[in-house]
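The data below hold one chain only, encoded as structure tokens and taken in the form predicted alone.
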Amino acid sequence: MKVEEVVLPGVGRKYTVTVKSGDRIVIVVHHSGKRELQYFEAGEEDEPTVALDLTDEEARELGAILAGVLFHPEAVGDTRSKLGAKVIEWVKILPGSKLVGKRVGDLALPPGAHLLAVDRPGAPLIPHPGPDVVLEVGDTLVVAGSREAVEALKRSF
């Protein structure tokens, strides 16, 4: 896969994602957050198959099922994904933990390791969780980075 990024002066910025078919997805995100996203086949070069706007919101939600978070086929292993050098986990909030009642903008993420989401129990997702949600028991977090960047987060729980 290719993934070649341009900036969009006063419009936002624009990726091209090339798949090894040889099809292609644009994708422009706004300044707005709304999101641009064009199909187009192999060997097309001037109108997409299918065009598609979304909203932040919409998009966020696209790109958690997209990553995974909401569902990990088995064939991807029990809580690691393997993205190269990157991994996905996903690690619960014991009782006892000292996560309980942080805010996710006070942890200290090690450079290199990302929160991806929160999975709460009887709530929706919450992708890309802001600075202000509060950790609660049997919260799964969802991380991604580096491998040396993902267990050094685990081992600051």
The other form holds:
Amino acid sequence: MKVEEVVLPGVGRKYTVTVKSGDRIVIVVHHSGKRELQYFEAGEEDEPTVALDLTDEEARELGAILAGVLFHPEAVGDTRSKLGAKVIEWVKILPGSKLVGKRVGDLALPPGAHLLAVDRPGAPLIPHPGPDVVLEVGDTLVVAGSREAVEALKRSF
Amino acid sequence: MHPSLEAFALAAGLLALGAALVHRFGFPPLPVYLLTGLVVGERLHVEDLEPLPSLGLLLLLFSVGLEFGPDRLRELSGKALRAGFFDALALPLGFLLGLLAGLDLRGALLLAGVIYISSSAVIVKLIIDLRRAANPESEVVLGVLVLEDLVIALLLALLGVQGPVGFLGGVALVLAYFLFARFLGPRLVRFMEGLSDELVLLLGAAFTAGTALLFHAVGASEGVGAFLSGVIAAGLGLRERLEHLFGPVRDLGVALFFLVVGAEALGLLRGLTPWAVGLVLLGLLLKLPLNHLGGARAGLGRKRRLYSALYLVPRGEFNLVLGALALGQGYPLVAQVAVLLVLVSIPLGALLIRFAPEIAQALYPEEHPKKRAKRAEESPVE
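Requested next: the structure of the form predicted together with its partner chain (the form predicted alone having been shown above).
After this comes the whole thing, all chains and molecules, with the earlier chain placed first.
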């Protein structure tokens, strides 16, 4: 993430935040406390896709939410929820993965890791997938087990 | 009852009515104050409103100094400086224009200033009211305004005085103020931090008015004095606090000031010559290509360049200071040009800024549909 700060004389300060994807958010903090937000898609220089005005109070609320004051996810990065020492994780099969085209029965799951379900876009959830289910690009595997086993499974992708 | 009560009630009511009318159309109120003054004209006893309008101008210059002081130069990006350089070419061109119009050196310099200086106060207000602050061109335009205000303050300090004694007095005063801020400033700031808002407001008012008075006493322009006190106050780190405290007082004063400018303009413009009108038109047109070029050098896209040129159309506070000076020094032509420029450029500039997206769309029509097509291609993939 890259943040640029510029002074706008008579108006306030302007912050340009460029995130990893290349999208930009421009935030103007006015002397009056008003905030102006503009969102630019990556590669788009001139026209913001959306603009939003916030009062000082709204901006602070939003800032608190963004900072995770009200709700902080247990693990930032991957989607993961904690069950004591056990974890549940959602693992997406990306193009080029070794798992593409494999039958569930042929998966070499590390001991202690269990495949709970396969979530296939545009299809109903496949709970307790049988050994004959063939994995496709875009599938999301819902895996549970000990942290070590799940980490080992992720590394094997 | 004091006669000013009647005049004030009438003026404030008219201004409120005008502002309310344009507010419905999402239009900034500033040009309406001028036009209200023009329409009401001599029926309103503007002299009864004094000293509010005069103080309004001083406070306006004070807050311009506060926001657009030379300490901002350090914070400016290189692109704003490049744009400011092209913008400043209006000075030699305006000077030439003045010579061609048959003015002497001093008169031509005054005219150059009148043509060069855009109004920071008006443009900032328009940018905020029209929600353009986050746009890339606003950064460039505001940077250009910092440079303009600095140059014009120097020009005013140079031209505002008659004879070498006044000039030296002015320079000595400016030096004294900067030394004061440099050496006593830090101690003063710590002291001010413990004071109540009300006391700071009163001290600020006394400081501004006192400085203006002092400058007037040595034969320099009191407007420069007010501008300088803003610069000093900003240097003392009081920018946010004073801006916050003075804002509402200044806005009231400025509204009345523009009303009075409109009302008094009629008298000045009665002896209008085609020369003056021609100079006003040339002045308006002169800056457009310069600022367009400057915008290009600042790395703005094609549309944003056009925006930045349009943003810099409005002339305002410093034009009126220059105009008053020109009138006092015997250049009625320059004074007419200055006032007429303000009268024309504020409503025109407000319209141009308001409809800048539509103007750009009309000039470069091919840009948008292409973009829409691109977006449409992308969306099914998602």
